[in-house]
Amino acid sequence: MRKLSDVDKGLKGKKSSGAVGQSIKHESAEMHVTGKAVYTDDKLESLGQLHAAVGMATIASGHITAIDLSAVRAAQGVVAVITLDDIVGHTDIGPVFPGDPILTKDVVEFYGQAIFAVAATSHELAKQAVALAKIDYQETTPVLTIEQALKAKSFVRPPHSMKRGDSASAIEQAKHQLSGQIAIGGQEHFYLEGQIASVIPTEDGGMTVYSSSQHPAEVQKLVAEVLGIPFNRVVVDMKRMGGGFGGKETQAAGWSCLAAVLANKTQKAVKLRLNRSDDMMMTGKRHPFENHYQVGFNGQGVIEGIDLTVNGNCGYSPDLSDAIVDRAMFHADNGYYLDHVSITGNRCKTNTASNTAFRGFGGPQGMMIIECVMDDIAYSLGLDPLAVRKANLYGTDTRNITPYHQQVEHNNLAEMITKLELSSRYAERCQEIDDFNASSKFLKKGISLTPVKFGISFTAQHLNQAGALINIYTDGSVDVTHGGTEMGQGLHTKIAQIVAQVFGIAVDNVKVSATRTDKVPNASPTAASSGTDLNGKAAQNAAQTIKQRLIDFAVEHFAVDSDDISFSDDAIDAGQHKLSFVELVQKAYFARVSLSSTGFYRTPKIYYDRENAQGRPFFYFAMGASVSEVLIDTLTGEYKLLQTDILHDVGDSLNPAIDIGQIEGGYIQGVGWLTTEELHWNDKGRLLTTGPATYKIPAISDAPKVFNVELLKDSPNREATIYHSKAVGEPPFMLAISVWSALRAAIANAVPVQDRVKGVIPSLDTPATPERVLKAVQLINAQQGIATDE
């Protein structure tokens, strides 16, 4: 149940015609639900437009020994066929490190790797043509698992470590020791709009690219490099995506590049759209991880020393895996102070599609290991897991230094947990659950409260910058272009609110245009939850520049002091003079005052010395906490999510409706990752789960029956973010960890209290499918029997 009314009450005193802080609807909401929203595939086709398809490898590891494309070239409707030999510029499109060939003609490193591409007169004919290729291979044994990669020392990048204190000695000297591990499955992005690009040749030898991409500037760069032309000959236009979640941060670029090569060869517009099964086969996913720990702790469950290892399955190439595994390491502490700590991250190379960014960017996989530790400590000591979590939380004045030596400032996590305990009736429900479990033989309930502390900033320092362009027209309407991309998350809506707030005008008078590389150059990707933080500040900067010009003009024109000028309700007060915003704009225009400005912002304070594993990689931390209650059937492993209560800190919310929507959506997507979304490959490295028939994302029936989401009140961001808000895109995803922890509690409750042996720990890898839950129930019953006999 949403609590928007309560949030809005707290914002009444700060509302303005600019609408910052108000729950206004998404700027494209009506177009989304009526089908009028135009996506890349909906754009009107150009005269003679062609359609592309990609021929892919059908082995996971080996070499191409022969290739015959004669039947492909002769197929109906085929206009052009390209291979690696047709690339005149760069052939490697790796976003950070090399290793991502646009096409291969020799070595095959995953099932689905692109070998050639076809342009034909229709999508169907192009797909039929690629199936006619005759390719011979010399197969080699693929590396498909993290265990195999570690054994073979197969890595895409070297390992990295961070530490503070002496973890080995602290573990040895602690009263209690434990070791354990957890396997964490990957996740398909499953955006509603698949990977797609439409490319049109221009008269100057360049290209106009319409790409469903979170990073238009990178698409511009790579298309230009592949074609061997200057960047300024390529313009990328991105109005909206039908979802991205990280899957279109780097991996949208390759399809634009292939379409551009075909467009250049044919001098016709070319559209390349991947079918769902091809998309899932050929593109990377959330990294699966296998994490290990050794921990020493006292009788109250307080950690005294801990050694963590996080192993990410990166696929065949580096892509963004170095930074993703780094972020897993950065978040392996979650909200807990680890006094003597050592963390190592391995970037394992396997013969699968190169895994890539996904909401949370490695953070969720890192958090899972420490939450596993918290539960394991609690079960080993016979304590309430929440008591162990609270005993280990970061402090405010002491116990507040992370393993990478950043101070956790403005920490309100303990306060939030206390508030959520009360509002969710956590203690009372624990007793009610105990009573239910005592009287129910086969159905068992579990409950868990888990926190989230998520760092906000790109960990690559240079990406923490943004630009914007604002134009005011003589009718008073405002056009904004910024470097961020809209993928349904409401970024454009918040930017419009910010600009309207600066000028004191109605938000309906502000239009946010498509993201274009010829308007805002060198923009960072829309990722790392920084879209509003960065682009909102850049847009505010541009708006304030124009506003200052208007103020300077009004001071001179009306002979008043600048302190006498105010903007509100679409009007300007200048001493005794009152006029509309439009009138002021028109007067300024005739006085030859510029009504256009760029804006720029770069995040302050952040740095990271990777060699010494120390620094401040994050500008601030976003905090949240969730309580989830589940019911499992111990005979089948089936379960239901009964109730979820969330308290999340977004600072001073720019738009409570959008923020709560992001929290709800992120949480449900996280539930899918941890419970139902299971990826399967066969022993030859072919992905078997290639569509909704075999890969289960959450449906509305999987949402909790009772769903309470509340924003923390009176908690402005103490850092100088845009209107003191906090990022909300990724942090809520990890609130779903409470569901996994609640399932573990329910599994533990499968053994009656009177028969329970302290120290037996329920094991549950993810995704926690009903099959895994059933196996965990059977295992813990067997372990209890063994422990009792002993």
Second form
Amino acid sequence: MRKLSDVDKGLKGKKSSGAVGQSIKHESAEMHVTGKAVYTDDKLESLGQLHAAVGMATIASGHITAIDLSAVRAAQGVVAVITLDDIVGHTDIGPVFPGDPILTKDVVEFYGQAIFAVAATSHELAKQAVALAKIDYQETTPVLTIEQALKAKSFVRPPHSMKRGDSASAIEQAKHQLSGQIAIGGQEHFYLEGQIASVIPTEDGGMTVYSSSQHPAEVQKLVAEVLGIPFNRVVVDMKRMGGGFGGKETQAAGWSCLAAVLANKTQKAVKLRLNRSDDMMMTGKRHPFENHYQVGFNGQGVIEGIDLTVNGNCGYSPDLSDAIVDRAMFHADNGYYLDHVSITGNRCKTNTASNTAFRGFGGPQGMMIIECVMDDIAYSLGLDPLAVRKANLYGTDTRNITPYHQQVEHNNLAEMITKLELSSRYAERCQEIDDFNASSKFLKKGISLTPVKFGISFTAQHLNQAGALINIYTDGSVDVTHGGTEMGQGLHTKIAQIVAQVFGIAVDNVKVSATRTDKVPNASPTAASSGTDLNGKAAQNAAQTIKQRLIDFAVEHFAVDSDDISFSDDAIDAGQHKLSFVELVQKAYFARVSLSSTGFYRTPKIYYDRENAQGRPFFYFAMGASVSEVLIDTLTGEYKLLQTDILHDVGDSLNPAIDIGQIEGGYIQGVGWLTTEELHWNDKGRLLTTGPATYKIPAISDAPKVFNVELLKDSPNREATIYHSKAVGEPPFMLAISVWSALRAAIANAVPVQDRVKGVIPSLDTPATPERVLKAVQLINAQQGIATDE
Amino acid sequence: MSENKIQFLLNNERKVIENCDPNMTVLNYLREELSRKGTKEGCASGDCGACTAVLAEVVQSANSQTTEHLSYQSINTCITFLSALHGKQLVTVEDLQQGNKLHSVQQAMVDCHGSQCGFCTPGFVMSLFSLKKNLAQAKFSDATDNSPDVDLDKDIEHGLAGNLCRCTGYRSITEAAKQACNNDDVDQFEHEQAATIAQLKLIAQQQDTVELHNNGKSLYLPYTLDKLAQLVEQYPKAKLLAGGTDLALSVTQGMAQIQTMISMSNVRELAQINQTAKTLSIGAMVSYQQSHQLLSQYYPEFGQMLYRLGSTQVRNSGTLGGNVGNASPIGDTPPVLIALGARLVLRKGERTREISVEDYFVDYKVTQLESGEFIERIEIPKANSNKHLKVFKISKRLDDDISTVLACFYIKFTNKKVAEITIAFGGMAGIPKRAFACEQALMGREPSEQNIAVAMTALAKDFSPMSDVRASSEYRLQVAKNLVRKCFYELEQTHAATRIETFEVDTLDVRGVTHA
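Structure of the form predicted together with its partner chain, given the form predicted on its own:
After this comes the whole thing, all chains and molecules, with the earlier chain placed first.
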């Protein structure tokens, strides 16, 4: 560069806007509201771009006996058709363990499994062509339920256990014993933007891939392996997703691979977008679980010994299920100290789509069993469920070892619960609810407070690393790329704030570019709530490297001490000298100082010995608590969430508005999981709820009218995380468990006080649809001898 | 005479479509033909709202200050065929920003952090735009009323219930909606209203049937009832298109291609509501939204239920006529129409005949409609002050969900005894159907606990409902029974809170969102 751009030499003296801790808007907010934000399907299409569609199996279990694709090949607009025989490289795209064939030509393991793919001149023609395939099968009886899988010992991975103490004798010696179970339904991600990949062949036999993926590095790897080419020939570019929630962690890759094979064959750009119903049928969901407990406890409801079994329905292949069921086990304690405990996790194999990551990653299903135990103990003893919960909380100095032998440090749950009880007027409202219930014949209210303790870190240790690349240009503008992906969670906004903070510049001067595998290599998936913790640290590291170079330059140039140099308000003070950030950058450029740096981070302290189920898998815990109040109609089972109060600990918030958005959104998504979101398969294993007409995620009127969300104040993360913040993506999801617990309370309240028999427990599997709630009301009335019918 | 083009305004630009597949949806036209990528496909079934755009049309003003104004209606473009655009102004998310200035609804969404992943956001913005326009128009039409909108919360829920967001949990969007609707700014659409109306009237001068032929597929858009009758008789296998909220699904979900389509959307006679002393006569092209006010006035519970039928987008397009015409066993209005004793006017060629809604349904998706015949209007008796109408809609989700069970009771008491009673259910059989045994059990009796119990039991004689994705047979029957009890409880305890959907929350505890 011969001449640099002119700069305004006058120092504006304005405050750096948008630094860490401020509620600045999402970096794409204005593009979102104007429709200018470009998603993968919105990209300008290349000349001659083709559109792909996938042909799927229409049985859940069996063998393909004949495939006749002649009508497909002859259909209008069809340019290419591929089957397994067209794959020259790897044919298995399992992310951790094998088991996910990119296409199948023999064994069919679920209804919706991909058999062939078509490229045609339009999306509609590709879809129409796919429907013309003639495929014959020999069907076998599918395994569809956890019960069937357990009976047949049908597992995708071996069972695993963790234990501390002697649970069997502790249970036996306890004053009270109880056993029970709960079935927990799965959940469709329902990202508003469905799965999509758009692939363009490059001059050197490689591929440029635009994929709506939380894990571009894995898409790069799999596309290269499927094509049989080096990884460096494949570039994956990911600007933004229209929602991910875990559903695009592993299961976005297959569509990129298929599109790449078609693009390679035709040497044309190929886009593969799944229609909503295909997406729902072909991709995995949150694992349904069936969990069991056997518990011994004292007269105050304090647990003395407990055996827990969590059985996850993994679908047909391992995918991430080993880690997901592990995380369910890691969270089967939630915030409670379990003295003498054993936890077993089974990974059940069924003939359904391969269940996968979904916000919480098994944690929510694990937590459900212990929250079920808390409620059940309380009902059996006739105690207040909150009192039982409080009596069982982890201690600070004693009673603080988890079932996997990690010490719970910096535990502030008890204090948070006390604060929330006060701010939500919990005690008064319990009384008001009793008064209401006494005077209302058919509508009954219930309330519950539940805590959340969620472990932060990937339990696969090597994933806890991140990279970033920062370039500063000679006009002072900063470009950041990091390994994380933006799916709406505000990661890029926080990263820009972090970089702006390091340089003391306005956040508007920092742009976070699309995630690209050729800029930051080998990145971990954006998952496990770790996006900001990992990539924020890596970006900070890169920024600090450049900043140190600028400081070193200034020390020499201005002959000042490095302690006398400070960066703030878009300016640099260097002893007597004051100059704008861009002036310093330009001076540094002329002095031949590198204005580009990578950054790297790996999480300290963590280790885990899985064989012995001992270690410190989590760097720290994220904490929260919620109170939910519900109203049920005991004649119809319908219900309404009336009020929610949340107190959540995000440490020192990087951006309170974004964190609150995560808390509210996570909570409501959790409410959907536990209430109206019901997946329904027929007895042949075909998913029937394949669109929003039948699969009901929360709508605006399902959010509570009174929705109070508070961030715990003055609570910096005691671990050295990025600006002492805490991860926020997943933990709030589990705050919704208070809704399920409040529904149980309302069901219990359906029995008039004078008729209640101590020890009757209102059971409620999830999703707690109106049908399940009505059934529970009928059951509890029947158990207490009250006729509901006729 | 016929014209071979669809004409409309794309914002301010006059567009003429002469050669296109009549099966093309507005969404695909926007994204693929015009490269307007701001409007998104989320589901292609009209259930998520990501594809929401707004249609404006010229309507006569109730207010004397102006003679006509533009009425703005949000639609799901993914299930709207191109023919619906004819004679209207189409406004998409790209049209709202002026220069660098965001529209107030867009600014509110930014200010309140109402977007996260942003994919549903254009749809929310457009629903919000339409909501704001309609609230402003309502305020203008009722200029004497200066009181603040006390029902703003409800209006926002109704206005946005057809837009799904998977990220935010909605609190921020609700706040944005409040900010936007409380802002009395004048936007470019208001400034340009007269010019827009003039342009739309130019298109409306053309009164010949519009015909579109493409690759063997045909669309007819007649302007008169007579012409419509003639076309339906001439093409008895044609699909008759009203709002299209159901028919379009066969194309977008069922991958079907409709060969011949006859749209009723330009037939003025069918867009009218007429009243006589005893009857409300609703044309087959009148949307749910357009009939809502009148039906609410006579039958508040019917109106209340209509607000839970589909979403605002669906109610803006869908019609009572279509709801009856497609003969779905889970249509929400047929049980009510049956209970009220409504009648259909059927037209074939020059002949009309009347039939009760009850008799219209024969079997699952089988009706009394003859080949070449269509529903011209629905005649609903006006309310009888001695009779009570009770309507219950049971669904998994409160808003924008198909009924699991819909129950309707129309009752007259004499001396505390049931003197007249009609009970009709949806979702309990292959067709919307009367519960004769249940009615019989109550007729002439006092609604005592014991008599109600007998009537509940009698329902098992009326129905053996099916199990499906929405609910089991057992649940349907149990709820149907319980609704009999609930109906009489509500009639007796008129002030008791009995429904979760209208339950008023004590907002004593509102603190909202707090942080450093």
